[in-house]
Every structure is written in C-alpha cells, then in structure tokens.
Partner chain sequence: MTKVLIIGEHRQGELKANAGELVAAARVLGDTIRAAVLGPGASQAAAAFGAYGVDTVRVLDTDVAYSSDGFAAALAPVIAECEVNYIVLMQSFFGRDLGARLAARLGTPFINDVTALAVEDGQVVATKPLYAGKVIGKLAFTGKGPKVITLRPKNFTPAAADQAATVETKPLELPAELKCQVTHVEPKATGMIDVKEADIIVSGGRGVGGPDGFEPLRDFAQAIGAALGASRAAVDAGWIAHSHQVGQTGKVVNPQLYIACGISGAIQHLAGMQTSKVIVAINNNPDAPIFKLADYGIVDDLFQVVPELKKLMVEALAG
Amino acid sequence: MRIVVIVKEVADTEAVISLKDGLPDLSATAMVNNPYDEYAVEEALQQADKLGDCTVTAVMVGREKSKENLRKILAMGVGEAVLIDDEALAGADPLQIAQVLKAAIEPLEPAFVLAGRQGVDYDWGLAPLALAELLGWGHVGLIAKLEITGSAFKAETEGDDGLLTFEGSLPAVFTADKSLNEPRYPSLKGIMQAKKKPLETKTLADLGLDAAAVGGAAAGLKLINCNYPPRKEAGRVIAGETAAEKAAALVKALREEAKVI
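Can I see the structure of just this one chain, in the form predicted on its own?
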C-alpha cells in the first residue's frame, strides 16, 4: 500500500514580508514547510505503522532549493519524495497545481492522499479539494481522526455542534486539522537517513503536461496588489481629576470624535 502526502513550501510565519511593486517579495525570505502539512505527514506515518507494509511518498511543487525542506520531511520518516520543479509554474493558481499533482500522484496508485487543511501563505486550501475532484475520489476535510480498515475509511471532523463522522471507500483525499495529532521532530538518525532516501525531480514535460495550460501565464486567479495594513494611531489617556470626570470625558470623546455612540 502507498500513502501520498502533499507538502507545500511557504514563507516562514515569523518573517517580515517585504513588498516590491505591490507584490510579496520572497527573494530574501526564509522558506519552511507549511505547518499544516506537518500534521498530514505525521498522520501518514502513523497510518503506515498501523497498516504495515506501507510506503509513504511526499510530493511537493517547488524549485531546486526546495529539496532542503523536502529532506526535512524525509527526516521525519517519509520513505521517498517527488519534487515537481518547473519554472513555468511560477504564479500558477490552485486549480492548475491540482492538475499537476494529479499527473504526479495518479501513476503512484496510492490508497489515499493526505494534505494540510490550507497553506499559511495565500490561505486558499483549494488544491487538495480540486485534486479529489480531478481524480474522482471522495474527500473529507479538516479531519480530527482517521481510521482505515481494508478499503474502507471512517473520518471525523469537528463541526459547530459536535463531531461529524464520514464513512466511505478508498481511494480518497483527506486534509488534516491541527487536532489530528502532534507532529514529531526529526531524530538525528532520521536526518542522516534522509540524505540517502530517494528524491526524484520531475518537470511538466516529464508529467506529460503542457506548460501553456498549467503554467502561471494561464492562471485564472492572480494576485494583483498587496498593501500593508494601516498603522494604528497612538492611544490617548483621558484626563480628569476624578473617575466621574474621566468617564464624562470618555463619553464625550466617543460621541463627538469617534462618533460611535
């Protein structure tokens, strides 16, 4: 049995993103594995341990330098990885990325696919859903628990009024929520082993895809402009000799200046 986990590379959540010509400039920004995807990786590894005789394969769309972060996923215990590296994919939208993932994942014939609930960069969370649609597989999002029995699954998600339980048959696509597990830290042994694990690089041509169709130049969804949020004005101390005077001054300011009452 094979389990595929999708991993995305994003800007470090603690980094200060600079803008260039109204768009994010990540040229000098540290890149990390999407934190939500680490929950998917952990679940893939735990499911592989339970099911036995499983291969866990990580798939990432990135560039040559993304191999460093992909090796960190291998260090967690994933057995092999595939990097899809093509310059034409710069600016590709989630629906195009889903087509690329389908071309890379379908030949692997996985029993199921795991991904994080969303990326922490653009926060769309669309690619795994679109992948399931393109593959014609079932999909359960934001899972908090997953049980695999033979070719069947039972997944739980946290709804507004309690747990929702879904049952279905494999293959399927699942997106992981933070309540699913606690991702492990790579061990020193895992880090050393990761250097020798298979990491294959593929281009769009290798996948039989037309760059003119799935490349960024043909994206249907584009980021046009970004702005920093406006700076907040400094706070103001309400003057007054007594609590009553301060309360009266505050009410006056809220009514006449802020105009909220």
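The term rigid core refers to the most C-alpha atoms you can superpose between the two forms while keeping them within 1.5 Å. Shifts are known only where both forms have a C-alpha. Treat the numbers as computed from the prediction; the structure is a model and nothing was measured. Residue numbers count along the first chain shown, from 1. First, how it differs from the form predicted in complex with the partner chain.
Here the chain acts as two rigid units, and between the two forms the smaller unit rotates by 35°.
In this core-based overlay, residues 159-162, 231-261 form runs of three or more whose Cα positions differ by 2 Å or more between the two forms.
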Contents of the next structure:
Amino acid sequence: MRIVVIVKEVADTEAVISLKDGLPDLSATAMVNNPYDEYAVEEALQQADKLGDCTVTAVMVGREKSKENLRKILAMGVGEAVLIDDEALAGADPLQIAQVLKAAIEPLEPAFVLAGRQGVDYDWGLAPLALAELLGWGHVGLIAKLEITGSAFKAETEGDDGLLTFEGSLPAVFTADKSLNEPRYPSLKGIMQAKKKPLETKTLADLGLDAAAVGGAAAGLKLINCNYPPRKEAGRVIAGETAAEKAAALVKALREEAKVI
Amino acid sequence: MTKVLIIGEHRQGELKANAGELVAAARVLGDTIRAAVLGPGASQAAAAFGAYGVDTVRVLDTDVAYSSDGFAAALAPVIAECEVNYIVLMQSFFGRDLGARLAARLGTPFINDVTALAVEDGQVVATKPLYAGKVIGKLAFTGKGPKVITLRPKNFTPAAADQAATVETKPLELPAELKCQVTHVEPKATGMIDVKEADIIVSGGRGVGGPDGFEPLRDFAQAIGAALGASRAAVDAGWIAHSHQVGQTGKVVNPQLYIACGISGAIQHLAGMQTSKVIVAINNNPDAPIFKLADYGIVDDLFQVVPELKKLMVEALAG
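In place of the form predicted on its own, the structure of the form predicted in complex with the partner chain is requested.
Let's see the whole complex now, leading with the same chain.
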C-alpha cells in the first residue's frame, strides 16, 4: 500500500516579500517547506504506522535547489520522493499544477493522498482539491481528524456552522489543517538516512505532458502587479497614571474618535 | 450580456446575510444575476433572494448537508447550459471547497479570497492579498469560458435587501453516486464567535503567560460579544486551540476593532490582522513592534487593564 503526500516550498513566513518590477522576487528569499504540508507529512507517517506495510511517497513540484527541502521531508521518515522540475512550469496556475500532479500520482496508485490545506504564498488551496476532481475521487479539505477503516474513511473538519464529519470511500484526497497533529522534528538518524533515500526527478516530458498545455505560458490567470498594503501610521499611546485611567481614556477614544463602539 | 451565478449560503434554510456581498460583487461583474442554493432547506433560502432583486434561483433541495463532488456535479451542467461567465462564492469553508471542485470540473480558472473587483479596459481585475497580506496582488483571467471567484468576507459593501422580486426556482439534481459526503454536523457551541465573523476580536499572545492567562481575555470577549483570538506563539505553546490563531498560518481577519493583549507583533501575525479598522495594543513592553501598527496603545500590565476595560466597554456598548 502507498500513501502520497504532496509538498511544496514557500518563502519563509518570517521573510519580507521583495518586489521587482511590481512582481514578487524570491531570488534572495529563504525557502522553507510549506508549514501546512508538515502536518500532511506527519499524518501520512502516522497512518502508515497504523496501516502497516505502507510506503509513503512525497511529490513536490519545484526546482533543483528544492531538493534540500525535499530531503528534510525524507528525514521526517517519508520513504521516497519525486521532484517534478521543469522550467515551463514557472507561472503555471493551480489547475495546471493539478494536472501535473495527476500525471505523477495516478501511476503510483496510492490508497490516498495528503497535502497541506494551502500554500502560505498565494493561499490557493486549490491544487489538491482539483486533483481529486480530475481523478474522480472524493476529497475532504482542512481535516482535523482522519480515520481509515479498510477502504472507507471518516474525516472531521471545522466547517462554517460547526464540526463536519465526512464519510466516503478510498482513494481520496485530504488536506491537513494545523489541528490535525503535531509534526515531528527529523531525528539525526532520519537526517542521515534521508541522504540515501530514493529521490527521482521528472520533467513534464517524462510524465507524458505537453508543456504548451500545462506550462505557465498557457495559464488561465495572470498576476498583473503587486503592491505593499498601505502602511498604517502608528497611532498614539494612551496616557494615564493607573490602568483604570488608561482604560477610561481608551474607551473614550474608541467611542468619540474612532467611533467603533 | 455578462451572466453571473452567485452561490448563496444558508443555515438550515435561512439565507445568510453575506448574500448581500455576493450580489454586490456580481453587480461589478455583469448584468444578469442568477443564484443557486444547495443543501437541506435550500428552497426556503431561495425565496430570500427576491429581496436582492434576483428572480431566478437554482435549488438543490436534498437531505445531504454537503458533498463537494455531488454539489459540483449538480451545478456544472447548468453553468455550461446557461453559458454563465462568472461564478461567485464566499471564501468560507463551503465556498472555497465547492469553488475549487467546481473550477476543476469545469476546467476553468479560479481566483479565491478576493478583496476587490473592478473592470479596467474591459478586463476584470481581482485584488487578492498574497503571502497573507504582506503584498496585495492584482490578477486577471486569461482565456475563455466561465470563471470562478470567491470573496473574502466583509470586503464588499452588501447590496441592500430592499426589493421584492418574485423568485422562480428551478431544481438541480444530485448524482446517484457520491464519492464523499457530510454525515454529521455538530453545531458550534453557543456563545463562541469565530474570529473570521467577529466585529471585535480580543486576542492574546505570549504575554498572557500560560493557558490560565487566557481566562480574563475569554471573560472580556464574552462580555462584549467579541471573538477570542491568539498569536502563533500562544497556540504553539499549547495554551489555546489552533482555531483561535490569527496570522499567516492561522486565520486572516478584518474586524472593526482588534484588541491585541500581550502580543509583540511578529510579521506573520501582523499579516493576519493589519486590515482591522482599529487596532488597540496592550503590552508592558513599550518597544513591542505591535505599537508601530496600533491606533491606540496602552503600555501597562494587561491583567490590570483588561478587567477595567471590560467594565467600561460593557457600559459603553450598553449605552
């Protein structure tokens, strides 16, 4: 049995995003594994332990230099990895990425696929869900709990009006929210072993895909430009001798100046 | 003629007020607005669209609370048949989930979490915060076919519900086989408002000192009808559940009033709350970065200030 976990790199969440000619420029930005993906990896590892005789395969769309972060995923305990690296994918939209993922993942015949709920870059959260639709599978987004029993699953997610329980049959795609688990840190042994684990690189041609169809040049979306949000001016510090005096001055200001209460 | 299909949200047949936001966005995009409502009680919810002047509503009245594959399959043929140009949903759990599935089914581009829409030189331009709002992107669709958009809540001035159109409903059909569906809904505990829906958020960070430190904040939030938020530091320390986290790996919020208590103001937290209308920071460290963003700052012990603030704000909100 196999579980596939989809991972990607994003700019470090502590990083300031540089702009060049009005577009994000990450050439000098430290890249990390998408934080939500680490919850998906942890879940894949825990489910593999429970199910037994199970290979966990990580699939990443990235570049040559992404291998360093992909090795960190292997160091957490994932058995093998596939890196899809093709320069035609620059600027590809999430639906195109889903087509690429389908071509890479379908032949692996996984029991199910896990991914993070969204990349903390463009916050799409779309590719894994679109992948499920393209494969004709069910999906549950933003899961907080997952139970696999034979070929059936039960998953819980925080919905708009309460906690939702989803049920369906495998194969399926699940996206992980932070409440799912507590991701492990790679052990020293894991880091050593990761160096020797299989990491295969594939191009679009290797996957039998046409760069003219799934490449960035054919994307259905275009980022026209980016700006920094208007900087909020620093306001004022409320003066007063005691906490009570400051609180009273604040409430007065909220009521009379800001008019929010 | 540009046709827009808005997908309404409802709670057991009661149309949610965000229908006004969907209508407002649809009016920017096109001139013919149709709606769809799906799930238990959908027929009842459909009638409420008359107040927004929407007279044709597609209805999927079913016992199934939600099925992404089923609901998308029910909608897709109608979208193709009616040659809909834009499909608009809210960026809620329901909207982002169904919107994604629908876009994939239609093979059509999707821009989610949109904060503004405009038509520039005949082209629709969608504004969307990227990197949790560290930068604001402007995006355009390329290519033909229907396009899917989800709206970030509270960014579009809701259309008034002051019309009296007679609503004609047309049924949608759920496919016989569902890959996955909701089998149980556990309603939220009463008295707990989600940070994404709240007008006022009281939020705590490392400065609250531990799980017990959240008690005065919880008490304050409940007394004034606010939601309780938290920084990543407090959540990662295990002091409070992740559902409260505001920031880049939590929820992005834009309330009228955000009261940050004992939060220093890491960039990933600021990204999640900087669009709040008014920001108050209470922190005993005068050099905390949060003060650079706050409209009003109080440099003092939050445990001294919060009880006083609670008392005075309860009075102010009552009067």
